[in-house]
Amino acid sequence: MITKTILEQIEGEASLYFDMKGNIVDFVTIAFPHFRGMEKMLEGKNAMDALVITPRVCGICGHSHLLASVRAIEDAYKNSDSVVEITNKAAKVREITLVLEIIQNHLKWIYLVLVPHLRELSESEELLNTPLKGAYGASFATKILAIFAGQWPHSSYMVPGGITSDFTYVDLTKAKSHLQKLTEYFEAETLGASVEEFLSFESCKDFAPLESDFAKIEQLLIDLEMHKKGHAKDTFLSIGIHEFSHAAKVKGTKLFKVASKYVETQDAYAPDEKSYAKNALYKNQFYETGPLARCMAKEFKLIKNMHRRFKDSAYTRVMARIYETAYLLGFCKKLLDEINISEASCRETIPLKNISGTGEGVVEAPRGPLIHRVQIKEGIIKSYEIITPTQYNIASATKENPSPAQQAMLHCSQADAKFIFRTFDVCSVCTTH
């Protein structure tokens, strides 16, 4: 019997069609029913308009789209024999705002998605439903974002050649103060340990002394046997080039070189409803993307220990997102300390009307690799393609070759499958761009 569920409380909504055998999921197809047409809107517009329009693809990861867009335009400059070089100051600020966007996304996901649905599934009162914790923690990140980017979300402060903001030492001091408060809040309310202590853990046994939201989440996941459920393809993909990540494809625990040119899309298999999302594949194979993929590519000891014990289970996927939040808080502090405020924010480039060519921008967004591909003729966009992380994780394919999310939901109850689906941190609005 096939049953339809419209899944909300994700970014946007998705339709899941469960093919059940008794009470067990035998197969699932996924449809994203909304069309937005952002790529079509860009055709015929000045390429600089992409820096205003693409951040509006998503209200959560607008900075990721902005960075992917400006990288694509700068790549088109390079392919037109006009290389754009930015200062270290501009490069670090671009990274800081991207990292902060990932942190605020993870905090909201933990308290607005994970905790409520974990409580519902476990019927436990042990973990309090405190959505404002996520919103309050994320507010510190957005205050720092506003210092460098002017606003959040939907800022357009990155341009070919650098950034438009020219901040002062006072601004930089404020940013460091907000980050310190955010770190202390995360340590007290979520981890129950300092970031340094948490990142020094190498085994799940190290969690034992903790009494915190993290410890309760970990115990509930074990109680629900999520360490035995939600296994996907055990293949991972991290493509974006950043200081905080390592570009690689991972099969099991083995790392291989990766190149974005091998990423392609195909129509989704959604026989019961029109879907406006396309599947994303690497060399015609499905890979999981996002925090777990990045942690596996960086070979963090704790996540490798979890993977050795529980593989790519729902448990490991959730733990990787919390671990990455702690890691990125420490990394962001390092970046802020390294900024040389006397450097230029932006370098002049030749007029865009002199640029004709193609360009590609690749970024590690909160949920994984985000790719923007642009074709420009005399400064005008001829074509624009956006490939988002959810297109890898939540692709809808056939029973013979399921996507990571489809694979992870097999052989579970429908209630477990819906929870496991959410462990991928689904973004419908990005996917139906």
The other form holds:
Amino acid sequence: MITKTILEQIEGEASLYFDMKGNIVDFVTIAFPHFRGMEKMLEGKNAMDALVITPRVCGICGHSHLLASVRAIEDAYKNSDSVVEITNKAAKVREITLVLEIIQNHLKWIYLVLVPHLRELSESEELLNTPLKGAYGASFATKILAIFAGQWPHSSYMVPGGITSDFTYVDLTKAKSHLQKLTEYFEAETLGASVEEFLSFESCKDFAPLESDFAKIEQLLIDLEMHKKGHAKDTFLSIGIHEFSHAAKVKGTKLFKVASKYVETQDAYAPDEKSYAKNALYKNQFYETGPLARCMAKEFKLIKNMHRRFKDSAYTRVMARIYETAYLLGFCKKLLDEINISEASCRETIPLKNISGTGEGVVEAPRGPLIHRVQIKEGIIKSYEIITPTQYNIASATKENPSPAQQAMLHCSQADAKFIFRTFDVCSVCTTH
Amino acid sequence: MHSKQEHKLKVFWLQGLTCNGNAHSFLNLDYLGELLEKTEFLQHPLLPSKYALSEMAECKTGCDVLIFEGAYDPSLKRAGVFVDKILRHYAKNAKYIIAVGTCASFGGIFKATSPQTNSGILFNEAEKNGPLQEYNAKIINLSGCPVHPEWLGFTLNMIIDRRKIVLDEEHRPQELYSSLVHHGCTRNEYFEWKVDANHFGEKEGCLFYKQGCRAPMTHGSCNTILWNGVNSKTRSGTPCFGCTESDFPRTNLFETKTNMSIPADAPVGVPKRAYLTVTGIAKTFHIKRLEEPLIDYKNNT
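Show the form predicted in complex with the partner chain, please, because up to now only the form predicted alone has appeared in this conversation.
Everything in the complex follows now, all chains and molecules, and the chain you saw is the first one.
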């Protein structure tokens, strides 16, 4: 018998249709019921307007949409024989603000999604429910982001040629100081170790001396046998070009070259309810995207070690997201130190009305590759396509070729399956843009 | 005597067609912890809540304050129930209804996707003909895309303290929306002397003349109550897009419509003739200090 469950608190909601064999999940299909029509809204508009409209696709990763959008427009310039080269300073600041958005996303996920659902599933009082830790940490990250971008959410500070912000040393000093405080906060409240020490760990055994939220999370995951559950397809995808990530297709532990042109979408298979989500596939195959995929592509020792022992289990997926938070805090500090303030923030470009052509922008958003594809005629948008990370992870396909999340939920209890679903950090609004 | 616990303000945060941006913006509030001591979220899309949305959708309880985020879409369901039904049930007994964000206030971005059916809860762009007319007296609009966390923090605290919130004609608190976004902008001196920003990425120059800045036509306190406590769009060199107004989103957002190279729209309340005269005079002067870079890093580092 197929039973329907509506899951909330995933940046919107999704319907899960469970086909059970006794108490064990035999198959699941997923439907996203809401539609907003962002792509259609952009048609006929000045291409610059995309920089204001597309961040509004999503309240938690709008900044990633802004970067994808500006990259798509700059690519259209290039394809129209007018290459836009931004300065190192602009490139680094774009990277810093993207990384800060990922950090705020992960901090909220840890304390507003992971902790409450882990408590519920384990019925443990060991781990305290402290949502404000997530909100406070995230608000610190967005404060630093806003020093450069004006505000968060919904900034539009990236434009073709660079960034609008002409910040000073006063701003830079403030940003560094806030980042230091945020890092210390994460070390004290979450890790129970310094970021440096944590990143030097090579195996799960190194966690033994820790007494922290992280240690409790790790122990509860093991108690719940999440290292033996929630395995997806053991194939990973990281496509966006950034300093903090490595673009690659990963099968098991083998890395292969990757090209965004092989990403395509198909209608979701959701026989019980109309779904407005489309599945995203790479060369017709499903891949997992997000922190675990990025950690595998980047070949981080600790995560590779976990993967060797537990493969792409729910445990490894959760650990990768926390590990990435620590890694990105350190990375952000390095970037702030490298900024040369005397470089231009924005280089002049020829007016957009002289541009006709297609462009693509690819970004590693918090949940994985985000692609914007635009077709421009004399500065006006002819068509706009957005492919979001959740479309890969939480695709809904047939039993013969399940998506990563569908695969991961098989052969466990319904309660476990719902928790495993959330380990993918689902973003409903992005999926149904 | 009731205990303090029982006096907590019962708040239900319901979502229409949205991006979740207002819910996330609210989490940035500096004094969120203190506010949560005084309120009880029966349901919030992100924060731990007393009830699940599916329980609230059964429409068996009530709330003191109903917060609505997102555009009103008559065909939309939440937890399997029409949002219209949930909205009307809780609106009936709530003491206040707060529309957070421009979608809930006027329709905003998610009216633009389906203009025939979607709107704000009280207003449909500038027209006051949204679905909740009968609750007109208790609706507060906190427009903005997204809402500023402190604007919502202020409003909830005023309700908790039982103070009267003075509203403007569009049901927005005067304390937050009586001044223009222009007020407090760090580029005001350039505005006074009509010095344009030549292009993006410079701290000098005003963005009103070429880059489409709507700050002199937009009600809001973005430049006095700073975003994330540190900045604003215009301070960081991005034009204001007028996101608190009923006509958001406009088109050609990075361009200023001009007549004879003077902005076609004058600042709110300034007679066009007065504006043209002042602009004409100001433009005849060349003030060297305002035409040069403020800081010369290149030659001094």
